[in-house]
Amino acid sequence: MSEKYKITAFASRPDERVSFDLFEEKLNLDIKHVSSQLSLDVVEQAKGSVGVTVLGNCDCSKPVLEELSKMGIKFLASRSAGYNNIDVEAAKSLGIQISNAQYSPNCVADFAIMLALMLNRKVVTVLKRNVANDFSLPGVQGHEMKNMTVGVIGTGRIGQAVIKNYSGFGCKILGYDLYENEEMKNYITYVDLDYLLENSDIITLHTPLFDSTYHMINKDSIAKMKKGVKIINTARGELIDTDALIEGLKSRHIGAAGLDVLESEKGIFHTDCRMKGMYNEQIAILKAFDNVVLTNHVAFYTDQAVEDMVYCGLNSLYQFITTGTADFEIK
């Protein structure tokens, strides 16, 4: 067999090892394992590699990509879907290819459903109350699925299965997309987004994050929202104004939040903070109201998602390695 390619796993996790070790094998690779998130303070852990793979939550920007580069790195290949974290025009100048991960939408479209249903039949006042031994009725109750009007923002591979699944319980869905999906539209209305805004029960985010959606969920967005209603977030922090969504829910003009996902999240979530003492006062509050459910990123978090993440992370170096590009480039 040949020389194997020499690759560094940057947020090398241990979940992820039965994926890591099955791919090096298939596709001859020797992997360097550094637990720690790709930084400057660890860039240098990738000397002697071909190329790196991260997360998300690595720090992919220029002064990184240019240590790569100084040691011959030519190849970096995400294992998460966003790619908001890398400097894509810095790899470029400095002629680093990139990629990034596709992995099954239904860990993220299921987990979606999960959130709108724990909003929608009250169940964090539920579960607060059972830890009191309050097993009354007055306040918790909730609303059926069916009688819901759904806003779907991104109809993409996540938004089409998040769509499915809406679809199999009755209700009425929306969609607002750049670029319609004609099979979507055999489940779903597409209109423009302030007829979604105005129009719907539950608005679930399923859109990547670009300047252009940056803070699209805003103080006067949500001004164009009916009182009461409810908001998904399993896409990116960013896609919302954290402040005017605080504000919203406070106001009442809000009715409920199902949020895995927070604009000020990094170095929190996938963190052990216990010890940390650590304090994000957005994230204070929001655990404050009975009507959040605030998770931790983890809305990706399944067996089938980390085996495609990893897989896709290797693959692609493994092609660029091999055939100078790879099927999920970003160019």
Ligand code: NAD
Second form
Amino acid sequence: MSEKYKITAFASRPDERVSFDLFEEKLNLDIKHVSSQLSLDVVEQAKGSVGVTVLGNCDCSKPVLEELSKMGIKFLASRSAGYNNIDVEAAKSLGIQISNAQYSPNCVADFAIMLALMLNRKVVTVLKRNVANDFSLPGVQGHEMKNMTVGVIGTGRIGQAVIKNYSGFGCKILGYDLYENEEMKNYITYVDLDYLLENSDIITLHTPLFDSTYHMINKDSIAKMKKGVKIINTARGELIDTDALIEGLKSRHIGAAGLDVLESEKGIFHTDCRMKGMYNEQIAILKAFDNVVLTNHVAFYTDQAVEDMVYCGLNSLYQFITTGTADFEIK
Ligand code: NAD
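Form predicted alone already given; the form predicted in complex with nicotinamide-adenine-dinucleotide follows:
And the full complex, kicking off with our chain again.
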């Protein structure tokens, strides 16, 4: 067997270890595990590696990439799908090849549907009342999914899985994307963004975070939505201006929100904060609403997805090292 390729895995979690060990062997890798997220403080841990694998919560900004480059590191493979944490232009100028992970979209799609069902059937209120032995009906009447018009913003891999799920409920589905997908036209009607905002009972977000999508849900777009609209976000927190969302919830223009991601989640989500005395005003306000379901960026978190994410990260590094490119290279 030839010499193993040394790589460093940042933000390596214990639950990923079985998959890391499996693919380390298969791909002839020698993996150094670092539990900390990549940042300037820990970047030197990568010394001696040919490549690094990171998660979406790692800092891959220009200063960090410059440090990696000084160590001669040429490859960075994210185990996450979203790559808004990576300064793509800086990586290009430093000659660092980068990739993201493309794993089964069903993990996030299932979760997005669960949030919609929970909002539609007022499950937060039902469960809170049950704790106090209040089993009464007033205030918890819901809606049937088949009567809903659903607006899907972003009809890529996850958006398409969401659309197929919604189609099973018999919903009317509107879609908006910069690029229309021919297969999806069997399930949805593509419309412009304003039409989608004005006509949807449920709006579900599935675009990446780019400059062009930052705060795409804001005061003005909320004003165009139907009164009582339900908003689902399992993509990136920064797609929504959270303060505008909170105002919309307070005024009751927004009927409910299901949020797996939040713009102020960094350093909080995926961390046990019980002993930290943490305070985040947006989280505190959102948790106080009975018509908000707030989860901590867990939509991706299934057994299948974790194995696929680790495989994608490691296989991309293997491909970069052995062929000079990777299936999911970001160019
Ligand atoms: P994808 O690249 O397959 O699809 C994204 C779609 O958005 C594309 O069709 C693209 O054309 C469209 N788009 C881009 N800019 C747009 C714009 N300005 N307006 C309208 N549409 C636009 O990506 P995906 O695999 O479907 O993932 C989508 C996002 O979901 C990821 O980028 C990531 O941020 C997020 N995500 C979240 C979790 C989680 O655990 N909550 C897990 C995985 C992915």
